[in-house]
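Read the single chain below, which is given as structure tokens and is the form predicted on its own.
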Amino acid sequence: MKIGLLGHGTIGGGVDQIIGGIEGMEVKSVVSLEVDDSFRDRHVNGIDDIVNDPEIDTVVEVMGGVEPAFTFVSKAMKAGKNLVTANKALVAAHYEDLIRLSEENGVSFRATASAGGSIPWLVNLSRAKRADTILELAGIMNGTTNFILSKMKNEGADFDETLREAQALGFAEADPSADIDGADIRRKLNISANIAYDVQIPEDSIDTFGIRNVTSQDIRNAAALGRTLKLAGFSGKTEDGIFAYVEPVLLPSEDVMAYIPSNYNLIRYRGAYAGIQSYVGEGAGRYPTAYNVVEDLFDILAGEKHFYTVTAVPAVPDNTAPVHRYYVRTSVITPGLLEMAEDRQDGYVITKPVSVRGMHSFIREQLIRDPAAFIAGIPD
């Protein structure tokens, strides 16, 4: 297998290093904005150099972002080259297009590392649906935010201090917005739900609230309630369709997700026959993610020709279906919040059961009145 590598940053460099020790795989050409001595002799000017090289049969895309990544991989697939990507933004934005390009051009398309880092989550999810019906899936899907929340709980650190440490360790980007605002989890949940339920959900239809506003007081309040604060994604089947959302949650002590440490992820599904199946592993970092990219290359060598599903029925989440209580911390108590309140404490409110759609609509409006407001779901 001769490979064209798009991107030689954190993940790309890891992929290149792992492949260097595997017989039968070779990174022949590299497209990268920055060049160093480790691949200078393999650096090429652009995607056309890879597309026009008949020896290259597979492209690995780890550039990140939607463009020019989509333009590059489209050219490669149309030229008959297999695609492996770790780019969740690309897969979420062009889910149906990438499946179609794979089918039309008879090439493989794999993206296991796009959801779960080192966890072989998408592979096992697709395997599970062969004999089972996936009813729900949920999990901690972002190593950066889990690192932040774990450290805030265990060491009493504040948010800004912990975020800076996550950036220094390479868990968080210089611009951490995708992590702390929940977009990274939303994309992984989007891809996972599409595969689990054979649908295509518009990414922006998934209600999402992150941890940008979390404070050490929120962590202490959660502990006083006997719960642990985590950021997670949730989706499942309803009578009329599916639901899908991302939000902070106050997990009870009996939920194993409450104990997932540092940059680790836990993702799980509930099947009609298999019940709850959970997968745990490092969700961030160079080598954990690069490892799963290389596993996809082995799958292609073994003859895997398709994505994890070839069905993508358009669907929009019905987030009026999931209902639970919420923790709401805000300095502006509105009549609407008082109507929802079940219990009012110093500095926060516990609501009566409210739909996810209703609470996410409320917090979007509340942030205009109180930009520091924060919510977290309280599962039963």
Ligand code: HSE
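For comparison with the form predicted on its own, kindly provide the form predicted together with ligand HSE.
Nothing else is written out below except the one chain.
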């Protein structure tokens, strides 16, 4: 297998290193904005050098971002190259296009590392739905924010300092606002839901609230309520369609997700037959993510095509269906909030059960009145 590597940063460098020790795989050419001595002799000027090289059969895209990544991988697939990518933004935005390109050109398309880092989550999800109906999926799907929340809880660490540490460890995105504002989880949830339910969800239709505003007091308030604060994604089937949202959540101590440490992820589904299946592993970082890219390459060598679906029906989540209580910490108490309140404590309110759509609409408006406001769902 001769590979054209697009991107030689944190993940690309790891992929190059792992492949260097594998017989039968070779990174022949590399496209990268920055060049170092480890691949200077294999560096080429642009995508056309890879597309026009008949020896290269597979492209690994780990540049990140939607463009120019989509233009590059489209050219490569049209030229008959298999595609392996770890790029969540690309797969979430162009899920259906990538499947079509893969089918039209008879090439493989695999993206296991795009959700869950080292975890073979997407592989197992696509396998599970052959014999089962996926009813729900949920999880801690971002290593950076789990690392931050774990350290804030266990060590009383400072948010900004811990985020810088996550960046230095190669967990955070180039722009870490994607991590802390929940966009990274939203993309992974989007890809997972697309596979689980055979749909194509527009990314911006998933209600999302991150942990940019979380404070040490929120962590202490969670502990006083006997709960642990995590950031997670949730999705499921209802009678009328699907729901999907990302939000901080106050987990009870009986939920194993409350104990997931550091940069680890826990992602689970509930199948009609299988019941709950959970997957735990390192969700971010150079080698964990690069490992799953290389596993996809082995699957291609073994003759696997793609593992998604041929029936990606457009779908928009209906988040009026899921209903639960919320923790709302804000310094601006409005009549609307008092109407929702079940309990009022010093600095925060616990609401009655309200819909996810209702609460996310409320917090979008509340942030204009109080830019520091914070919410977290409270599952029963």
